[in-house]
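As a starting point, one isolated chain is supplied in structure tokens, in the form predicted alone.
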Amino acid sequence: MDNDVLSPAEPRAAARDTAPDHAWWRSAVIYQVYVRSFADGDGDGTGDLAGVRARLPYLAQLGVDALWFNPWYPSPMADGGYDVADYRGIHPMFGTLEEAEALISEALALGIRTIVDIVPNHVSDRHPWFQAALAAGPGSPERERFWFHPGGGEHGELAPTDWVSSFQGSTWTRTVDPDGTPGDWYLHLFTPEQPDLNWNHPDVRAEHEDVLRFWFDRGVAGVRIDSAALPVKDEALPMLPEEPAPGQHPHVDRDEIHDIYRAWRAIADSYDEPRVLVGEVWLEDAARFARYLRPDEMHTAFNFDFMTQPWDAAAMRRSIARTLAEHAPVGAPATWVLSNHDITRPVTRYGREDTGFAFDRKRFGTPTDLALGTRRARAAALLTAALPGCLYLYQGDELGLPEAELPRDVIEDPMHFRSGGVDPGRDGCRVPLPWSDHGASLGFGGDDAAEPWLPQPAAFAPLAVERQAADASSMLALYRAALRLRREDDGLRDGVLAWLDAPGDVIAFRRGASFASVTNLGGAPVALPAHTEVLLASAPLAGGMLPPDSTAWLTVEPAGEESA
């Protein structure tokens, strides 16, 4: 073993004297529920809260600590629910507020907490505030909650800035005044149906703080903050500089944003069991990223760097080391995730020639070796589950579901349309789950249910939950075993990470006194290090050799104080 020992971040001073249960989030396994595609309780083809409630025993058996729900609020669904029309309700297609409250309570009775999605950057264009702003007209107080601005050019025909949308295209849409003439423009970093809020306005801050209390009072354990680095904009609305200095980008990672999250943290800490803030923060600068995780701001933030890495040992090891180093100065635990509702599923991603991920590289008809991708996804599942910090699982990854290539006429994702039809969009990872291998919806909504809102490929049937639950070698069985061992092994909860000497194509490290994880990303079998027991392996071992594209968890002889 070399001397490269990395700590999974010491608990913050504020948390050291807290009851252990209050620090559950530091090593939690959190399961992402995309409600529309998880389980259909009423048989109408759309997932709902009744379906989730019926499947809570499955989630408890899987071994998760919390559920993160994508937006379940009333919404026109221009962007999968991230265009929120009412933060205090439940979309009728999913159920009612009373059902959400029952779900939160029933999950907690099984030891599973609930995290809900908050979208602070924008609202739906159907939100009452925006409708009032359109009706009130130019210069009105109602418009000050958003970014309305006159256009450039002789007749106001030019957009106010050159900012580019996250979904491609312009970030500005021109309004029509009540008299029918072209009017001001409004800002939307995403689709035109998602107008950006003006976080300099006190109403915006007060409203979101009240929304936090609304859900915290209903037993929600925390919030996931969507696009957390975006809400604050430069009031001068400058053009985009070629290379903005840290904190100088006009609409990303503005310094003023941290006051917002300090106020949110104070609210979260005011509860008897402090609530948790989880940020979606896409930033390259490690120091800027760490600022969001200071003791009086967010508890954790998503680690997207590891998720986008190619199937390459050196790249993955660098990403792991970088992630732990980013988090260590502020005492926050790292988060590990292989996919989510926006990202191509691992089984497909790892089976392609380009095994990394970038949104601008998605194309229809990309050749994929699903057998290879599945082997690698199994290995990656054990690798990530062995890392220090908290683990996020996106629904269906525990089944090894591939990305579905959908017919163009059923795609709803705006990323597809705004790319001119080049990008297949994100709906391929949002296809409803298969619970059985028969019926119109593969058990998603029962045998007599309507066909699901997105078609399930034939390849989903053999991957159904009921089939995998009866197969000790299945992906589901692997996940269940991994999460059980993760709960039982103290080293996997609290132990530091120490790298082990290994060939270049191998990632090997020790956790705690006697646990080791070894992943072979190369093309030939490798010898396992000395061990007393194989706890779990993603593929069959032969003669003490670890096959290509596989991970083994081992019990090894204690190495002494440095890995305790």
Given for the second form:
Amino acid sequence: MDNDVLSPAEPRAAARDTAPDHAWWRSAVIYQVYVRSFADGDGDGTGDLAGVRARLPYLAQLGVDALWFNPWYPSPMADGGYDVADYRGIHPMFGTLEEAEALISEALALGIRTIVDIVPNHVSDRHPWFQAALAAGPGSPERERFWFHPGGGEHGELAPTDWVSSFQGSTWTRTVDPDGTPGDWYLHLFTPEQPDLNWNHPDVRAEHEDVLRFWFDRGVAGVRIDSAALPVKDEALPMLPEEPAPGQHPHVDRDEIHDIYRAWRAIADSYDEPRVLVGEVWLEDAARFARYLRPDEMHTAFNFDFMTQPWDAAAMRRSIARTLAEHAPVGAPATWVLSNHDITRPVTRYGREDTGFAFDRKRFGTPTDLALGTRRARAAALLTAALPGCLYLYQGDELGLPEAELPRDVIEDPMHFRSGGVDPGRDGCRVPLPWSDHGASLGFGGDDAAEPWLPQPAAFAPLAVERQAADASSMLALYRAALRLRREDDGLRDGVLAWLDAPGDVIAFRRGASFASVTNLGGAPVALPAHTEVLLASAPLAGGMLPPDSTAWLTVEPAGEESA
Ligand code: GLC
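Hand over the structure of the form predicted together with ligand GLC; the form predicted alone is what we had up.
Time for the whole complex; same chain goes first.
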């Protein structure tokens, strides 16, 4: 395999070096593609790889460096594809492996790398290993790849532990033996359709290492590692301790997990252009989080600390400082994430009374001021694009799409069902994109396309790509301009941030030689620091003042005494 396949053929800006850039991931803009809802090439109502291929020019024009695809593998879709039945294939509703290979190389020809989603914690209950385990019965070697265990109580009727699923409810489901009698239980940290793998088993390790090579050999530049702090379990299967010490939780962030990622890093590093590991690591303890980013482990991990902050200058500034401080000792770049396919859209989140994010606080009918949320999301877009490190952009956020409040009968997300219907779940941020302001699926499919798999709210039509592309004041125009400026200024990569003195409600910092970003989160306009030029602003300046809930990017006199 020719490793040079990873070097973009044509850098999109003259300022970019033509040599393969092995450090691209330190300051990349990575666009998250939720294939099912991005673009529907065959008009059947479901997004697909043909749709993505047709829209690659849009992504190149937006100015992104890489695409991260949510799982595109064959799957019964019990959890939006995070229940993988075959890690080496493409779901037939999305296309074929040949199409995926074509997509990877076509994207690269436009200077865009590809990241695929790897799901190591669990497989689908339809995966051949789990089917074989069920068929082989208790005590069989096939069952050792999972966590099968007899129940407690007189007849084995009690779940082996009191662990709580990330989707609520128990983490155990009882099986029925081949002879029809109730049998052992199996562990699933998510839904019963997602049995957890036993990472102490050599087959599990070997299989995932082989899957990594499979995708790396097809030219993908990296992997996003799903639920990356969860795969290793305490073999003793203890009850949940009240306050587990770091590393002592029975199924979160166990110390042994790092061996897995060291082995993966060695594989990633064995390619001429090293591949990149990005972790989905939800951990509150900053020091424990940073351990995943040591030089021989992952390259980066999602920064959920910043994403979950409320719209509050002090909280956000603290989070930025904490993030940079926690990454520095391990030499890893930070990442900046405003949302993803699990999170309420920023426009909606920032338009609510509770502007932070917590899974357990989602409710139907939460009052939302979308105009306010949109102003803030625009400000947040510029704020995050100016911070040092990698920027993630979830599809549709560049259009300022709101979270859709879907009718209950169309919701598919298991989070909704496992909450007893209380939590609307995550489908509201997974609604098919509007490409045009008219037609059956707003340009998601062609003119005669089937209804999209989730209904698009009326509010999506004016936010369509076609409309925003023609409007210099649109969210799309703002993102395009921001990503172009970010690309042109080397000072906006992974480097030093120097705080500027600013009122409490304002977040202001310098980057590079002469760039400054100022965000006003307060209720009154504020004066801008001395500058020679306003490069970009998320809202019109009023008499030179920065209005509430907005960000301005400035050219300032070359740096003075500030320090990081
Ligand atoms: C991750 C994914 C989420 C999925 C879960 C289980 O958190 O982002 O969508 O439901 O893992 O795989």
